[in-house]
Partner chain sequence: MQHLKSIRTGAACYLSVLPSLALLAVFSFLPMFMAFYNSFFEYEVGGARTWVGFDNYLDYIISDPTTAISFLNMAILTAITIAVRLSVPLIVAKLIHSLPHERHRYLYRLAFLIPSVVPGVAIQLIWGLLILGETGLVNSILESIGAGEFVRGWLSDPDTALLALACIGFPWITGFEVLIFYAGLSNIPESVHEAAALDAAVGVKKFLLIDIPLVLSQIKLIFMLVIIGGIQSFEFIFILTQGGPGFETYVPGLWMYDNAFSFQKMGYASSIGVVLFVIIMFFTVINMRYFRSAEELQEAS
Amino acid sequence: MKKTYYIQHAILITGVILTLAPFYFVISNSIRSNNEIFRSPFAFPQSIKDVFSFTVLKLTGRENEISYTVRTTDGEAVLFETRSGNYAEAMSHQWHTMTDGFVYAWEVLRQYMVNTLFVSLTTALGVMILGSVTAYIFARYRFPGSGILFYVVISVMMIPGILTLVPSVQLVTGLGLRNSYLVLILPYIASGQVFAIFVLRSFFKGLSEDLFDAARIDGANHFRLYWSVVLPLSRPSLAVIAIMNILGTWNAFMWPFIVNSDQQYHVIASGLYIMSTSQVATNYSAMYSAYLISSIPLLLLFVYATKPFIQGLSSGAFKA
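May I have this chain by itself in the form predicted on its own?
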């Protein structure tokens, strides 16, 4: 038993290391110079080593032993000057060395990040509103052909998105929507409806009819039933819809890159591609910093939305 215990933990630890290694690689290289990256891609950043070293010298009263190299330019020539003896200046220099890539990457990505946040949040809101209304009608009301119409809607999930790419581009071009926010928001809302309807209809059908009867006795109309009964109870399921749509919209590359040639409307995925094909690509610190900055919103979403997402799954959001 002990041998099995150790083997299981060894496998789990190995899996954790392999999972976290790419994150360490990106974070480490985002605060290192090109020379450091070429010399040893997986080494610990020298700037952090220097910070610890300077701090130890400061605390032990040997501040005069602090020395660091400052890179300067004289015309086209690159000069390196060694300075020593000032802890505050040395720490300031190390801070600027570690954050230069992030500052430069943010200047390039700022507009792309704003565009992506706007498109993602607007799309998620639109999908939740339209999807919940449609799913509520399918779940709580019967009309001729409702079952057939629902399965027709759901069957769209079986069509690969790449097959609709060309006609979709022709459609938005004919409507004059290219190079705008609408060319991203409207198709994303339309494509997100199918999954939202599928998830929410199953949840709405599972709600007790007694809740609706009690609300009707109190004089609730159709809108009041939807607004005051259905929506408050479906928050976990709506969280699932919102999270899935934000993730899909944030990571989308092909559609935004094709329909928007104007960089004013580019999103984060196409912005990163543009950076990787420009002169910025030679600055590896800036590129790794850009990758890290672009992933921070999704990491925050993962941290704060994991609980409602799990609640949505366990509450029957995917119940058949």
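Next, give the form predicted together with the partner chain, keeping in mind that what was shown is the form predicted on its own.
Chain only, nothing else included.
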């Protein structure tokens, strides 16, 4: 008996379409001029329609029918007009309409992008190093107070961010850390490592004792045990922790918004919000372009990390 899955597919495809539809409109608006967005926000982009029809005219040899007019101010004067075979010029104008928003958005966003990349990668690295070392110590060694210390660390998971938001801002202001990268990186590592320690410790505990004995017979010291036995085995878990960390950093909005007010330290999230409240906001084309641009790094991350992410999540470490 062969079962068919039409219903399942139908439901899932509807879900995919509904989930992705907003992004279609973001893309279509990002390649249009502001005037066009004002007047017909949900229509198909005029520039693409134009590019197609111009190309058809060019291919069929009716190049002289290409006509494209732009009125600008200064009375009723027509400043740009292509007729009779000016394919290249008309196309270049379309190209500008499509990319103007991106060009301007990129100028504003580039610095935010670099900041976010730097902060998220440094944080992820810090979390992986501190988290794995501390988890390793807690998992494999017993020393006076180790049990209590571990619960002290884990108890941080119970402290909600909202309780510490206000005093944290005062603290970093007092430490003179505001408007710097450190004000993001240090607290992110501090809070991010806790989850890593929690997950990795139980993972390390579950590792077979034979592995360690074998390495010790080979004369490995404590550091080598960690470096060449433990770390390679925990790569899938570390990958998930790193990805979740980067995701978290990339989405964090409130903290950077409050503590870093200088233009040069904005990250993507706070930068986008500030764009949306500043004068750029009325440049819709640039705003939509900015949304798209800001998604590219994570898109790349996902293209390469989906498999390990899915594997890691399925490994059983992530459940309550």
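Residue numbers count along the first chain shown, from 1. Because the structure is predicted, anything quoted here is derived from the model rather than measured. Throughout, rigid core stands for the largest set of C-alpha atoms superposing within 1.5 Å between the two forms.
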> So, does N34 move by 2 Å or more at the CA between these two forms, with the core held fixed?
Replying inline: yes
>> Once both forms sit on the same rigid core, is the C-alpha displacement of L18 at or above 2 Å between these two forms?
In response: no
> Superposing on the core, what C-alpha displacement does Q8 show between these two forms, in angstrom?
Replying inline: 3.2
